[in-house]
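Quick heads-up: it's one chain on its own, the form predicted alone, in structure tokens.
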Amino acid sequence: MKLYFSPYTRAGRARWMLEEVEAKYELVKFSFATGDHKKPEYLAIHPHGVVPALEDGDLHLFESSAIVMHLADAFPDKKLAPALGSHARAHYYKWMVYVPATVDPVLETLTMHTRLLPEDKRNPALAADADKKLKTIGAVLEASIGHKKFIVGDSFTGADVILGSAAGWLGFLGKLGDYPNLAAYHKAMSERPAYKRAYAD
């Protein structure tokens, strides 16, 4: 396997998974400042240009989500996935949606309008509607997780490296101590040998 990653970025998800499941992977770091990702054979394995992207074999694919489900049924010995059928498996893919759908639009917008771009090219009406959208948001996760170890059933799934890199990004726009519940399960999920592995660099 291959995984196309940058640091700071949701290919971290993808990286935290291969080391969840032990895949023996090539990392492939690209510097978006040398233009890397514009290039017609970077292209030609995701369109937009952006990471994460995991070939597998003669697979290609993109979207931190996808490639974490297709870990999860990739290694089926490892159980990062709950059963088919299950009303655990509903809720799982609940979380893999959720999570890219509706909570990283408004951490990218937030990540954007208050620490990445230049200070007169932020739009403060733009971060603070992303604001008013995360309490809502936040309140969300932070009853759904409550006091559990995990966010679907009784043990770590892909649901966890979603939800608990999201939670992480939360602790980089400096909101997750608003959140008692998601920092202490986000404390739990750092401690983890592969989170560690994956996020060393």
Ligand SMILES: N[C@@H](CCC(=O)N[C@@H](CS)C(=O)NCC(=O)O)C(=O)O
Second form
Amino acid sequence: MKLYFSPYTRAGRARWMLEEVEAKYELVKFSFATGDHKKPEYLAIHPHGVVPALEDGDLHLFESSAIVMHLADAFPDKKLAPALGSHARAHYYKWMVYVPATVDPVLETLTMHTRLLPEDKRNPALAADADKKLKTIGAVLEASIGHKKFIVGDSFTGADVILGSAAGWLGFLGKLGDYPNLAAYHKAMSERPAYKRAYAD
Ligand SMILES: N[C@@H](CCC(=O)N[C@@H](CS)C(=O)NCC(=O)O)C(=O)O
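I have the form predicted alone already, so could you send the form predicted together with the named molecule?
Now the full complex is given, and it begins with the chain already shown.
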């Protein structure tokens, strides 16, 4: 397998899952400053020129949640997806979609407009709106994880990769202190050997 990757991005989710399933993979690392991720060679793999993208034989796949779900299915012995048709499986789908569809855009807006963009390009109104939306999202996540070890069922699944990485992003934004349950969950996730390998460099 080949993972198109850049550090401190959502490609970390795919790499963490590759480590969880103990897949053999090659890492193709982009440094965004070079612009290589917008060149035709990579646009043929990911039409938006963003990471992650995964090559698994003749399968080319993008979207971090899709990659995590595919890897869970490709390594069934690792039991990283709940049984098909179970309520746990339905909740697993929910988190796989809720994070990229509802959480990530808010975290992305906050990241861009409080940290990454040059100060004269930041829009305080957009940041304030994202901060407001984050209050609801944070409350949902905090109540959903509660004192549980895993977000779905009683064992680790791909949904923990997706939620755990979103919790890490909240930490990067300095927001995890507002959510003690989520902070404890993220700390436990970050102690997993696969997480440590994925985020080592
Ligand atoms: N929904 C996509 C988001 C992918 C995405 O936007 N990746 C960002 C990094 S987190 C990226 O590659 N940005 C580079 C760019 O926009 O040029 C996923 O979850 O895979």
